[in-house]
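Just one chain is shown here, as structure tokens, and it is the form predicted alone.
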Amino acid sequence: MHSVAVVTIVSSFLASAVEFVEAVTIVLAVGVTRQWRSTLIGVAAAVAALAVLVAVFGTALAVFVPISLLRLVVGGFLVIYGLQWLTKAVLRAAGAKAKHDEAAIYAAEVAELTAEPPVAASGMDWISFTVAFKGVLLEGLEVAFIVVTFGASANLLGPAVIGAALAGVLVVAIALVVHRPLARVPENAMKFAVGVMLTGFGTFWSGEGVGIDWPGEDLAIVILLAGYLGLALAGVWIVRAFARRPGRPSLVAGAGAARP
């Protein structure tokens, strides 16, 4: 398999796994607290909507948009998106931002759902349906964005879909076995890696979009990824050193387990 296709699968897998973990936390909270039947119907509806979006927009982008313009626009979005992920991962790795806590998010979701009106004795529980649908759809839109942009820009929609599908199957399978939030998933490390990949690929594709002839062609992607990784690790060191200076207030205080 071509090296770019492999990296596309890995990038799609890691990015999708993070979003699937967060979606599973919401689904578990709703199903356990209220009604599994309505929850699963909401999940199925969201998955169907996302599949249509990926099929329609992925095909449309690949067929109707010139590849140079597509790589410029998509590459720019990936750089912005990747830098957002990488910035948060750097701050968390340096201890300047509280790490994502799926167990705490699960407990808060359960508490909120418990305060809702009780589940009806029969029929559809629309609260379960709506919360599950919205949670899966919102998290899934990020997966769809990554799958479509990676697939369309590199003409590798298939590998991008494979990566996302593998992540979904793995996360759901683990959730079915443990039946609890996946709090031990190394989410920050995964976001760190995905942030580097999105930023590196985004830089490469936007450069191609404006006509840059990268030396070494695909090898330039490896150099860009190594460069961004080095900068991110340097950022961790700088932030950690700054936060430890005498008299500096704790940057983590009050951060809680907020959603990234």
Contents of the next structure:
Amino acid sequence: MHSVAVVTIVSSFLASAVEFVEAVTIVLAVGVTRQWRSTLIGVAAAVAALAVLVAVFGTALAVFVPISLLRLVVGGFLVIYGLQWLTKAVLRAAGAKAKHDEAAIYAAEVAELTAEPPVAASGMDWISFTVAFKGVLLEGLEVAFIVVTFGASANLLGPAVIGAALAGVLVVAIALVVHRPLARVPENAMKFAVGVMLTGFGTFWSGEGVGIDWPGEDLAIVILLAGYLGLALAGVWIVRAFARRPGRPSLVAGAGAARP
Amino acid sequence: MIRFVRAFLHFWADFLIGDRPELFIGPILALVIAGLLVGAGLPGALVGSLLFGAIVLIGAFSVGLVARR
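Output the form predicted in complex with its partner chain next; the form predicted alone has already been displayed.
Below is the whole assembly, all chains and molecules, this chain first.
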């Protein structure tokens, strides 16, 4: 298989797995606290809406937009989005920002749902439906954004969808087995890897979009990825050293909210 | 209708910009400058290296801002 296709599957898989873990936390909280039937209908409705979005926008982008314009705009978005993930991952790895705590998010979600009016004895529970639909749709939109942009830019929408689908199947299967929030997933390491990939590919494609003729062609992608990875790891080390300076309060103590 | 448009724009602004505007504006500026440099006839290797450097600086600046808070 072509190396770019493999990277597309891996990027899509990792990014999707992170978002699926977050969506599963919400779904579990709603299902366990209220009613599974309405929750699962909400999940199915959100998945259907996302599938339509990916099919429509993915096809439209790939078919109707010239590849140079597509790579400029979509590559630019990938750099923006990749940098957001990468900088957050650097800050979390260095202890300057609180890590995502699925167990804490699950507990907060359960407490919030318990305060809602009780579930009706029969029929649809619209609170379960709405919370599950909204949670899966919002987390899924991030997946859809990455799958569509990454897939369309590389002209590999199929592998991008395969990566996302594999992640979805794996995360849901694990959630069904353990039946509790997936708190032990190395979420920050995955976000770190995805941030590097999105930023690296985004730089390459948007660069091509503005007319840069990269030396070494596809080899430039490897150099960009290695460069971003090395500098991001150096960034973790520098921020950690900054936190340890005498007289500086602990960065972790001042870390932000658990959610991204 | 206006409420829907406003909510739609707010969603995308939050999605792409959030609380880190430097990570949205910075790469766009870097790409505009890279395009101008390519148009001026600078070699691809040089402009590519400058684009990479600019994106690293933008990321470092953003991390620095958060770490100093």
